[in-house]
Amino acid sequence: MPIALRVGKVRLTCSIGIAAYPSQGSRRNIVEKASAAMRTVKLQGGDGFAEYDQQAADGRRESARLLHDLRCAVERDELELFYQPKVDAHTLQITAVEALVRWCHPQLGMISPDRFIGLAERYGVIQSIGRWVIEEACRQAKTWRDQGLRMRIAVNISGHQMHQDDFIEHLEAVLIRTQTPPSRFTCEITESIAMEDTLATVQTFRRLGMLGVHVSIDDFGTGHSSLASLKRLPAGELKIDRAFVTDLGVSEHAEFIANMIVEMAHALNLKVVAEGVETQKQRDMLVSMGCDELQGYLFAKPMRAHDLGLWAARDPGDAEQLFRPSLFSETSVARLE
């Protein structure tokens, strides 16, 4: 029931955590966990009860341990990029690499992005990793030009990235530094983010257009785009979300899916890359589409600089055969309507 005060009515909730003694503690720490129970009813919305679960109390820790590792993880170069090639969908020539990055941990060895990069948008600690990624990606693309290889190269920017109001800045600084031309390289933003109306995005999107960069809409077809959306953003392809390309050949739905997305984006004049690519008869269905890049596994997995720099170095005439030029066009300075 609401209580009524002078100034209105005012409705009072509960939140309440539950710990048992002796199974789930001693006297000496029972009431802290139950706290740490009320605390998990709090984050949550308040106005109910929990128990004391120990299994998410560990996993809480170990996000701690994890996150105070993290925001040192930068600054003791314990941050790596792997590179995955995309192909030509014909020829199956690399034409692109896309830059993942893997925290190489002192203790815990080499940990995917799937375990801190949700921890990193969390508390903030993803500017300064995506910063760095922006800066090894641009570092590595000019190692490889002078090796002669003259790849496109992808990093993904999250939406925290879009946000920050120098975003654009130290990206022009790092191509500049580096030498690389903005055509060449291709910023990676999922479907949900560009679709999102605010001002900063709109104008973090016309300042990339201008800048020249390529961008890609990346897990294209879990989201709400419409063909307007689309057209005004200065996008050069789009990738297929990985669900879709999994399910080729095992639902009608995801085949459907697939099939209207390269017929949409060739409508709009936009290249289609389908990623998480693992068959031989995913690729078949992929090429009969008329996708124009493909990766995944079937390829190759994400692997280190040195190594994909050795597939070039082999014989004289590898980095000819297995490289060739984007099939994206240079890209021109875009404009949002």
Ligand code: C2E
The other form holds:
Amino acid sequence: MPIALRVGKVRLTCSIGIAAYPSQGSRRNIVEKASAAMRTVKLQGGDGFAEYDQQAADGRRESARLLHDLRCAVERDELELFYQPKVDAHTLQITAVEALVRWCHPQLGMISPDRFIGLAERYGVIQSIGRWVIEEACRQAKTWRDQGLRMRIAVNISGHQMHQDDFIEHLEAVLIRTQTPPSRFTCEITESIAMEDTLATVQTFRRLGMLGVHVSIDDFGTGHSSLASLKRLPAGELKIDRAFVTDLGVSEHAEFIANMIVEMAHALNLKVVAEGVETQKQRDMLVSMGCDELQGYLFAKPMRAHDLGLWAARDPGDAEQLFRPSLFSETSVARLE
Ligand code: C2E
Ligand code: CA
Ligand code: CA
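Same protein, different form: I have the form predicted on its own, so give me the form predicted together with the ligand.
Time for the whole complex; same chain goes first.
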């Protein structure tokens, strides 16, 4: 009930944290744990109660530790790019490679981006990581070009990174420095970010278009894009979200959506890539729908640059042999070894 004071009515709220003694702590730290539970209530808007949650507390401690280490990861040269090919749906020749970042933590080993990109975005570390990814991918593309491999390279761009003031200037400078033709560089931007109707997003897309880089709308199908909003983007490619590909042959709903995405994209003159293709059945269904390019473990997992070069240049087996012509047309094996 509000209390009437001279300055006006004041409503008091109460946030309560609960920790059980002795099961959740000792006499020394039980109040601290109850306070931690209370802070959780306050963070969620207050006026309620919460019990101390050991698992959540462990998760927060682990995130704090990861964040601390992540801030130094670029300087300590602990990040690495893996590359996963996209292949033409009919000829199976490589059309591009997508750069996927990995963190080689000195104690925890290889950490996948799902564990640290979100953290990096929340705490402003994504800027330095994103810049490093662009620089490293272009440097690698140049090395491949010097070896005779002309590879289109795709990089994932996070929303925070795209909204950085000097994002375009930095990208342009790196493309010039590494002599990467903009038309051979793809920015993969998720549908949810691409469809933000803010002035900053619209302007960044316009400038990307002017720069001449290729734009791909990633994880497509999960957002709420309208045809009109898709039409105004300078995108050249849509990537059907992995969830629909996984469910092909299992759910009619997924098949219906994938079909619709292909038809809509083609009506807008966009190329369609299906990601996460793991089985022959999925591949056959996507080909019959008219998908242009495919990506997934059925063809190749993400791998180190060196491995990709050797794997493409040598003859690692029957399955992979299918990739050779696309790379070989412009590749000298001797120089790759
Ligand atoms: P994404 O852009 O959707 O990348 C596709 C993810 O699916 C990759 O996971 C890839 O390894 C995995 N994948 C590919 N084919 C298959 C398959 O056939 N089956 C299965 N189960 N998985 C497959 P990864 O490398 O762990 O990356 C996860 C996400 O992290 C990416 O999703 C992307 O959103 C983000 N990410 C990765 N690298 C970067 C980066 O450099 N910058 C930013 N901002 N985000 C990145
Ligand atoms: Ca991607
Ligand atoms: Ca994706």
